[in-house]
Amino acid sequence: MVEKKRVFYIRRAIFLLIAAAVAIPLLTRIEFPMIVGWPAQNLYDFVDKVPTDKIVVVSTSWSAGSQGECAPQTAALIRHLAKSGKRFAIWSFSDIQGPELAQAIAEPVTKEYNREYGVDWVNWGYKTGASAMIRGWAKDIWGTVKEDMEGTPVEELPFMEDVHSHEDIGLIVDISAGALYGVNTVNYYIQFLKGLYNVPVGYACTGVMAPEAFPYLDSGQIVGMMRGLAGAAEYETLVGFSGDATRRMTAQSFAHVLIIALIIIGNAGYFLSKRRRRVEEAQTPSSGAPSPPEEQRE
Amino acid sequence: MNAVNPEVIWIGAICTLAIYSILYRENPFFRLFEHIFVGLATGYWVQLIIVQIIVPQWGKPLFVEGKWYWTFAMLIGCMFYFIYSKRYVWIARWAMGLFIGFSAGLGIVAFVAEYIPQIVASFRPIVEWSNGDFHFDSLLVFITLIVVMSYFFFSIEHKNRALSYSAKTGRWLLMIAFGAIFGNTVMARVSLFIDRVQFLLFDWLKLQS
């Protein structure tokens, strides 16, 4: 009973420590310098090289549940696009909330750089249909998109005048927090846009998804990548802007240091108690009764 | 991104704290908000599906633009519901067969487009004889591929010393890979927590100067 109570309080103490490790750096506004990794650098460089006669598609495959990572990624990318004068279209084929949340991010940023909606950027909203729709979209954007998020027909948007097919797309960046029908959203683009028409694809994903995306970077199927919040902070550094991601990375670093310390302490405690038990067992004369299994002893 | 309306911020803060109250212990406050959250999420999705899919992408072409062939979408959709009838379950199977065949066809195209470049990228030269360049990355990929595959080679017992060492090395390399994935998972979860803490501190408590 005492042991159970002890475990109960230790766990709550750990939760409080994590909360403090996150809250204190946020409040004190400490910022660490960011070292930019090559995946984010490659994505940034590629965005810069997109020709002016082509558009960048910002695919927002995320919802409110993952905005902790994906919103700063979207904000950093849109800032770069607005700052460098690239024309871009927001949309999603996997998450209904994505375009709405991205709209809220894009409006103030584009306003800051005097980019006009319908001319410099558009929001096509959510389009259903997964792989079949993506294949159709690659060949006929007008026929698939039909209207923007507010219901304005594509014919009435000056942005769309020279945007008809995959040939008019300079880069697709999929900002993703998951999969559609068991397939990661970026794979749809890799399969049907990169694979069939050689349209360059960039990727911004949650930290959990990053390790499995590296083979696509090595094979050249994606041009660059933002890895979770760290990737967003790296991208902000490249854009020359200190936003949410940069500020949150300090809290992230503090939390990581604390978690590593807790793992070391926990393991040290485990091995020490194991050793102590072994010494105690060696000192106690055997009663002949079989010793209980390890889990029971704990 | 974050709600500007003070009432909405208060609701958001109460919901966040209610959900985090599970960290102390199971309580009715958490249960209540958990159910509210599930109900809200379901309602929100139903509303979005009606407003963003059914009405503009099916209803409008059919009823406003007069494209009669969109009735087939509804008919095929309704065919799925025959799964509840023992007598007419074959109708549901027809619809499923249609979709499975369609997916299989697309799957073949997808496989070729996605995996052939992956296979090609796995066979990079370790040493380029033309200029004498040595690629450590390629060597590491090659060794990892062999030893990890040997770990999953169960056709013969791992009594052979070479196979045993190779399998053990494969297991260690797998553990390193899983460690990297775990590290990224921790980063992702902490990021989500930071987002909430930032909302509570700055949007709700207005602690930001």
Second form
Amino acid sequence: MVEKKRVFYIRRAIFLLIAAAVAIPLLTRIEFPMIVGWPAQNLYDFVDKVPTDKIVVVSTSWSAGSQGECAPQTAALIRHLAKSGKRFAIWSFSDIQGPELAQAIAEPVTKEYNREYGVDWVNWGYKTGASAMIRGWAKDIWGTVKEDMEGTPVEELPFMEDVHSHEDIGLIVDISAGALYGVNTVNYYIQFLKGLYNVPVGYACTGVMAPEAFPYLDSGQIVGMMRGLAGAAEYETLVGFSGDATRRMTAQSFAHVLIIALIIIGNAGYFLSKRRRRVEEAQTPSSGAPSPPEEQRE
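Can I get the form predicted on its own as well, since the one above is the form predicted together with its partner chain?
A single chain, with no partners or molecules, comes next.
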């Protein structure tokens, strides 16, 4: 009974420690310095090099269920675009929620940098059709996209005056949380835009998807990548902004450090208790040992 109570209280203490390790960094301004990896650095550098006469397409292939990683990635990229004066268009061919969620992120950030909707950025919204849609607007964006998310014809937007085909796109960044019809969304861009027209493609994916993307990165089929929440935090560091990704990564790091410490303490306690039992067993006479002589007993 005593042992069960001890285990009960130890478990609750661990739960409370983990909760505190996650909550304290989120509620305070404690932050760990971020070491920027080369995939995020490459993407940042390429965005900086996009010519002013070309646009960046932000493909929001994610929904509310994956905004824990994809929303900070989107926010970091849009902040970089707005800060550097790059024109950009938001859209999605795989997830209907993506453009709306990205719109909510883009509006306050673009206002902060005095970027005007319809002039400096637009939202084409969700367009169904997958590969057919991509191949269509690669040749004729006006005829394929037709209108923005609010229903305004694209020809009425000043932003679209010089945006007609793939030749006017300097970079596409696919912010993705999964696959469409069993195929990762970035594959569509690599196949139908990078492969056919040599349009540069960047990638931002959830952490579990990153290992599958490294062959594309190593081969040059994508120019750079944000790897999950860590990639978003790295990108925030490059932009010079401390946002949700940096705070969440700090909380995650605190929790990881605590878990490692608990593993070390638990293993140390196990070996110490094992050693203590051996010592006790060595000091306790066995039941089969001969009894002392009668003279000694007296």
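Think of the rigid core as the biggest set of C-alphas that the two forms share within 1.5 Å after superposition. Numbering follows the first chain given and starts at 1. As the structure is a prediction and not an experimental result, all values here were calculated from the model.
Chemist: Would you pick which one of Ala75, Ala82, Val122, Met249 lies where the chain hinges as its rigid parts rotate between these two forms?
Modeler: In this comparison, the hinge residue comes out as Met249.
Chemist: Quick one: report the rotation angle of the small rigid part relative to the large one between these two forms, in degrees.
Modeler: Treating the chain as two rigid parts, the smaller one turns 21 degrees between these two forms.
Chemist: Where the rigid core has been superposed, how far does the Cα of Val257 end up moving between these two forms, given in Å?
Modeler: So the C-alpha of this residue moves 3.6 Å.
Chemist: In Å, how far apart are the CA positions of Arg11 between these two forms with the rigid core superposed?
Modeler: Its alpha carbon moves by 7.9 Å.
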